[in-house]
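Below sits a lone chain in structure tokens, taken as the form predicted on its own.
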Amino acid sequence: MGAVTDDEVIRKRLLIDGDGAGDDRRINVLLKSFIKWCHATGSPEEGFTQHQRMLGTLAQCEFSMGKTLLVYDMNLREMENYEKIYTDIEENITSAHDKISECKKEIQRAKRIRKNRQEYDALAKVIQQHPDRHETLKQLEALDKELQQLSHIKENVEDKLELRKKQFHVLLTTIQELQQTLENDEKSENDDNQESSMENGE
């Protein structure tokens, strides 16, 4: 039979210990108590009265590693469930970032839309001072026809970047809460491992 390695003494430690609530002390006491058992010279009752004693500590021994057990496996699951949730965060950010370029071209057209309106403006107000001639008028019907189109497209545009800006507002406050939910899962986490260390060296 091979030599144990340090980690499977602990880990068999920590099965034993449960929770923290002394199994291990629990199984010291019981094999005191049978090795005094199978030495005891006292009367069939008392013999009885501390075999079913022994039964129920060993019980409760068995009760405890399997709530270990039943613990670590929700850990486990745990733990997947937070790997999941990175990962859900990290295509989160990357198509924030996706959004915000895009956000960054629609201001930019959005600002040539503006530029070309005030030059549509100002070309307007150049051909009001010609003589009113039919085909000034129909330039004039066609320069606000555009006139509108470019302002409802730039509405749009607008509300289309408001719309952005809040959901990206949504989307860091709800990585936000995920990252201070799993800090202060390991915090306590580590403060449950530190307990458990504490009581284990008592």
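Numbering follows the first chain given and starts at 1. Keep in mind the model is a prediction, meaning the values are calculated, not measured. Rigid core here is just the name for the largest C-alpha set that superposes within 1.5 Å across the two forms. First, how it differs from the form predicted together with the partner chain.
- Relative to the superposed rigid core, the position of the CA of Asn156 differs between the two forms by 2 Å or more.
- After superposition on the rigid core, the Cα atom of Ser33 is displaced by less than 2 Å between the two forms.
- Superposition of the core reveals a Cα shift of less than 2 Å for Leu70 between the two forms.
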Second form
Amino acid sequence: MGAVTDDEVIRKRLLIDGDGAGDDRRINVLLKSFIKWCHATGSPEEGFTQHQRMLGTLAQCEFSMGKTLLVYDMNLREMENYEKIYTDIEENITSAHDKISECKKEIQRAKRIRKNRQEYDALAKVIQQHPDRHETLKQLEALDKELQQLSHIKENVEDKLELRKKQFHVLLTTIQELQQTLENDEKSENDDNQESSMENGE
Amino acid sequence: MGPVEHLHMSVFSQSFSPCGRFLAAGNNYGEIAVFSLSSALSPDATDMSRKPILTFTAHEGPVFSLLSTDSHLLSAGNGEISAWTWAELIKRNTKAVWTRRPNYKSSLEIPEINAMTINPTENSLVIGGGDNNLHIMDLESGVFKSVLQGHTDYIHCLSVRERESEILSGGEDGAVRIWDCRTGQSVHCIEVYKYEDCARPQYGKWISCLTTDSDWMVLCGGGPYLSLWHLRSLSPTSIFPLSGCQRQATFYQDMILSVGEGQFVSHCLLGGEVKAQIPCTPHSLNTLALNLNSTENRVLTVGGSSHQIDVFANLSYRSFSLAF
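For comparison with the form predicted on its own, provide the form predicted together with the partner chain.
Next comes the full complex, and the chain you just saw is listed first.
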């Protein structure tokens, strides 16, 4: 008892019930009435009523104590509940933060994809302006064929021309030779005639 | 710097620091201002935090181009290039580390430098300007390695394709030339004004801006419309119906952002449509920069014919303006 000083006791009592109304007063009144009842000089009925009154006060004190205990339990449970809610909210905050950073990454990815798509579109627009490769190839093939045909025809015509040239050449040389032969014949006939006339003249 | 000078100020170039916390901007008076982005973007920013932490005169002529390497800020003005270390600038020390000048043929007039870009594969700086040539300087030794000749008029814009190791340049002569880094020869020459769909003959044929993204290139002119080209086939794929001249464009995620004549930033989709035009303070914009070096200060800044530089924290609207 020496460890707990008077000051502490007084402080604690003042804190609990400083104003004198309530439980402390009830306990003091009970104590006083008990002592008065012990020294009672009145009738047994009065003593009995005093006794009942004291029991009632005691019951009131017990009731008040029980109530305080229940309130204390309730406060403890409320504290636990609040702690739980607090941790829940903390978790939610961190998960929301994570979601936000995920979404930010998503948006960056989406922006990159959009950029690629737009670059693709831009290039595609330019490419579309140029004609289709298959068509151009087909056109080239058709032109090739035409070219081949025409060169074929040209060859044929040239051959024919050569042939006719040669034929005409043969014809003309034959005519010339015939002419020559005829001239020679005429000349030889003339010579013969002249010779025979000269012979006749002598 | 009185109010009249502020009224006539134009911001020509911007560059973010390698840590992403500072922005350097160059104006037509030859000054460079360094702004602290982290303090301007913090929740308790005041008007004072939107003013530069440091303003100094870097060149005698306008600063047309600013570029940041891993540790240095390079600025081009009056035909010369100066370099400052970012660490010193943050400590408000404005002594230049070096100042160099490319070998110009004529010593009578000094051509201005319009564009600079870095070729990371060879660690060299490519400079294009008023003497119609591209000069290549090695960053480590500071020696001007080579001169690429081919343009017939001055060069407005430069870009580098790292994968194929090519340099693209666009100029006043309306030609976009693609140079191979190793041989130093012009591999292709695209005369944009000869393509009917892109050309706007009423504005001339000059190319004002050029930017590349692996296989694609966006260019715009004072002359031709802002158009998207496919580099492999050298053909224009989409033409954007933006009026006026666009002075700077950049690829960002799935869009093309472009600024130029007009009090707005245009967001265009690769398909050829203009998705949005976001209004901003300067009446005509010269430069656009995206801070990709930092995750918390990821902003877009635009500057133009005003002493204010607009900052967009979200691309859809203007957050606030920094002022010189």
